[in-house]
Amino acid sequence: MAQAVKTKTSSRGKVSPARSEDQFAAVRTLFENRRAGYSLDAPFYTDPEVFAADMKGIFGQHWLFAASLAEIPEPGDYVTIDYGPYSLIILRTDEGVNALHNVCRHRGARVLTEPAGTTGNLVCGYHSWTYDAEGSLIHASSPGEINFDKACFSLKRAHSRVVAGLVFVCLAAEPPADFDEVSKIFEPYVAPHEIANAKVAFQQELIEEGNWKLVMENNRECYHCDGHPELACSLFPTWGLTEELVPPHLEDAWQRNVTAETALQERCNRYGLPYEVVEELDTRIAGIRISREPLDGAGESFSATGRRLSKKLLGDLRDFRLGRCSMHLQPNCWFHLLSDHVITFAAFPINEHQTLVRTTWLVADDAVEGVDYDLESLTYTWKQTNVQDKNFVEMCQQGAASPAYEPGPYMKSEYQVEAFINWYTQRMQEHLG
């Protein structure tokens, strides 16, 4: 078993400032012996040097999501995203949207403190330097004080794309090229329900005491679906399961997700809409898994008897009996896109042992509260189910810290969970050198 890296202890996602051969050649040892089939070594969860090597090797080179169109619906309303040590403005403007770094370029104060609004130039609490939509300065007090090129202190900015309403950002110089690729699996499945053209109906921010990959882990896998009483109710309790898996007792409920499957598949060829399972999870770099699958009862949302939960479908999609568009991308999101609303799972590491999960509930932009749907209604499942998540991960995050963990091997229902895993694997070593 890998020994742990021994570092100070961090806050916040701070980064060593200097970080020993030593210390490098250990984090690396930890991904050469990491045994394939079994869950990670504890470093992985509870090391901050490893946290560190994280930010730099997933979260500083990879598409992460940020939000949706939906939630800058205008020119000039913004989001902030705080992951590890970086922090980004998210930036609607005439022509698109903007990923700019939240460091003003004169003391380094965050530049937008609230977590969104919206603005004309962004303004410097401290001493007040202005930038414009595009990062340039445009305004530092007390001109003259001394001779500087404004041109050469605009806000450092990130790459950012907008695919089907979802909007990503990508910290490296040189982002990784299959994102394109991957960008053409999945907007088919996703432009249909129309994100750019829904409203927020409620968002829920939760701090996981967990690392990020426990939360990610615990969404790649439903063997402990036990424990969502509430998800059970639309979840087929084969899901994640193949017909060689089911057991006796759940034959009868292996036939009837059988039989839905197939009705599902006959409306979304009616309409044109894809529903085949793609599943490139560890091999490519922008790894996804898309689907459209049934859902138990009526078929058409999360409620306990399946019924909708929102009176308005999305876009110009003309049928609630839609199942669930599940889609995982790597490394930090998770998404489900039904006829009545969509929901979006967005995952931001703290530091080594808190992860940020903020969930975005969307509906059809002409949708009342109150009169198309109830939203104590429309987010009780995930309300409950993320809730749930957090205990389940915090359980890990406990068990990962005390000196008697150690690896256990993943069951065949959560291959998902290898499979993130195993791709988390590649991408560090690939970074690691």
Second form
Amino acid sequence: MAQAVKTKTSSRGKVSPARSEDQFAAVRTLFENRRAGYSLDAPFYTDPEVFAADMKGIFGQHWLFAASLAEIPEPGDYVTIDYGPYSLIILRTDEGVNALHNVCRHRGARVLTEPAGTTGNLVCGYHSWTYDAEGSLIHASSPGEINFDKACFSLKRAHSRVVAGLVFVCLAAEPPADFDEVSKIFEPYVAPHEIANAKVAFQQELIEEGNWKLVMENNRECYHCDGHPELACSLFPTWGLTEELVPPHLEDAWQRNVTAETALQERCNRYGLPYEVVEELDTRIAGIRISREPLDGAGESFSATGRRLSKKLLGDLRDFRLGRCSMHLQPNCWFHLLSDHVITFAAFPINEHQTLVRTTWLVADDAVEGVDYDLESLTYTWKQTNVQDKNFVEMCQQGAASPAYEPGPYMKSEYQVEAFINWYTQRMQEHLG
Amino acid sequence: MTVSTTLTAIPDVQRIRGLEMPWNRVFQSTPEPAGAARALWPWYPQEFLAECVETVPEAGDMLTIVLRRIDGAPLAFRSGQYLNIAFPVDGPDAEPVNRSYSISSAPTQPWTFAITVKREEGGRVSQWVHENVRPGMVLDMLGPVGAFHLPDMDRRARYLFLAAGAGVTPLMSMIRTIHSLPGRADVVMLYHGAEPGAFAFSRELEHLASVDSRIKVYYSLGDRSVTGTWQGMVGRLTAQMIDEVVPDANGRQVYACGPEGYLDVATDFLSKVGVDDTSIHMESFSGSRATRLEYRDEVAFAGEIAEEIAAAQDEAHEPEPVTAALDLYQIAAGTEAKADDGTAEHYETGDVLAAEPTASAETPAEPSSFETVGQGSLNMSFLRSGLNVRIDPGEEILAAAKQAGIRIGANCQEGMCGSCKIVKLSGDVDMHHQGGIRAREIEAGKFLPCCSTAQTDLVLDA
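Okay, that's the form predicted alone, but what's the structure of the form predicted together with the partner chain?
What follows is the whole complex; the chain from before opens it.
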């Protein structure tokens, strides 16, 4: 198998259909040798073969977050997204959302080349093969062409589901069934924020020089949160601790957290909002963690004082002091839902050492920039935090590429990282058989 | 005959989302002010005459005066706005006294409208209103104006109304408006009064709260020492009281009206329960700076609209449909006629307002013989004081006059109250008033020295 060498060339599209049995066995052995509680061996982060296997076993098999309805508010609106070698069109239709493979059935060209836009039919720019919103080929004229059965050349479809305004897709022929159960878990948490009635205030794309798993791992712990001074204003400094672990200098903060949590739970009970932690990160196929937790300060939003960043409440929410509802779904997304805005995060793997991280800030659709919110203030905390996280991920990627790297132990506060890796390992082993 | 009724469970009312004022779509579809004004004329601040048709004594020594325009047109206003009314307190021949009163009725019933006046101890105007305003009396109005009003459209429509004493008036308009409209809303009113019998509109408020699930009303007595039976709350406004009555105050728009001291503590307590100051709307009639600026903006806007309408009418050569309809009213009313040029209006009813006194003829002496004080390139001759005061262009007339010892009454000093009004016999001034003077008064040579600068030499009756 390939050596763990970081290259600058893209390996997109290099999922070799004719991988040798040796290579396959080598990847399988890597999983079998994985030491629980420790970070992964270098090839998981650096090897194109492992990346190719990830694309098939994880991104080709599971429900993935694609976009929110706020990004495609009207019929005809679309976004194009890539998961490694896969490219999809996420199209809003009169009925709902269609996910279509962005591969022309003529000679394979990308049908839509813009990252987002609005379209009636889908017209390939190469020879103008034209598809309708359902992907059916409706026009492919050529002189002298006879007996050409257009019905055989529809765009390939992926499964798509919209839950509480979030669009998920699955590239597998037979999607895993437990997403239904997980949808029922998170829908009551997410739906009150009415993402379908939100608008995109800002979208940021960062290409992180790191394997997609490092992006997800970094997001699953706050052990490194000293490196996030802006975010630290909103998170209690006792985040992740239990009562026995609180050091004397944090006792006041702990008490503040307890008081805030009690008040938040009272409010949630009053408004019928769920807040309990549901944590099934590696005990099911559609791994999830969701909860609603208080924020420090005024407890309203990700600002230095904790005060609101948009003056318009989302949906029919009644109170600005709703802390943050945070959700993490395996394998590629996490979310923070606040009373005044929602932030969606999606990781789109590019190759074994690059990942596109798309962060989208959503506010109520009647919130007016400059009046109800200031874009700089709204996006400040997470813009800073994302850049800091990008650096952390890249530090790890560089380390994984070093011959001196060897896996190290996850600490107690990093149990969610272990859960993610455990989920990944299980899913891949099942896939590799 | 016996009528029996059975109590059955009433299913929930199905409502559209949020509140939308009936005029909102017309307003939104015509972005230019003139278009909006034509669609909903008369909309913006303007002068008109209204006749009292009903007076209703209210609890708390308040009197509701129901009015209708004498031209028969409906009055368009926003719920919470107020009118500036000229009361002929000193008789028909004397200068009327201007006072602002919130409209207590709902704009959704625009054919009549009402103000509610509390009799103030030692209040010259309010006493006079209680004793003299009767059905049939015609009063001169300016307005409606004011920034303290419900939004035209609100998807959330979750409100906390804080009322103290007579401050209930604009909030009453808001509650009546919400009750009269479909749409999801959630209104909590916390109403403070001094004694059990002092809550104006309480019967109606209780009725509205009992038939409209969107409305809740809480009463509290500010004075704890009151004896007798009282079922409401007791105690002045506190943060704890707000939190108990509306635990979700943080997510509401707050409209508060009452005495200045009450509003000051309300601001403090609201911030304690987490209400963002941009969600707080207040009305005190203390003439706060913000209110005055708002008033000035609206008056300026009104001028702009008047110009645009005039221009549009010049272009069209044909009466606009709305104007035509109003002409019908005017013919029917027979009390006012629109000037042919479509710009100025002349009221024929002289029973309330004195004919404007013409510029004073009593000229005591030749200004050239007056003593001259001050510095400046222009001269102001004060005939009654017998003094010439030098002034520079751009310098405020009232300040210069006062410095020279001229006696001119002045209250707000921002062109709003009209108390410094004097007559100008010659010369030009640049005036930036905020509604404290009427167009006819200006035509008659009056001006407000507090917000005027001299442009030429002036001869003044003061």
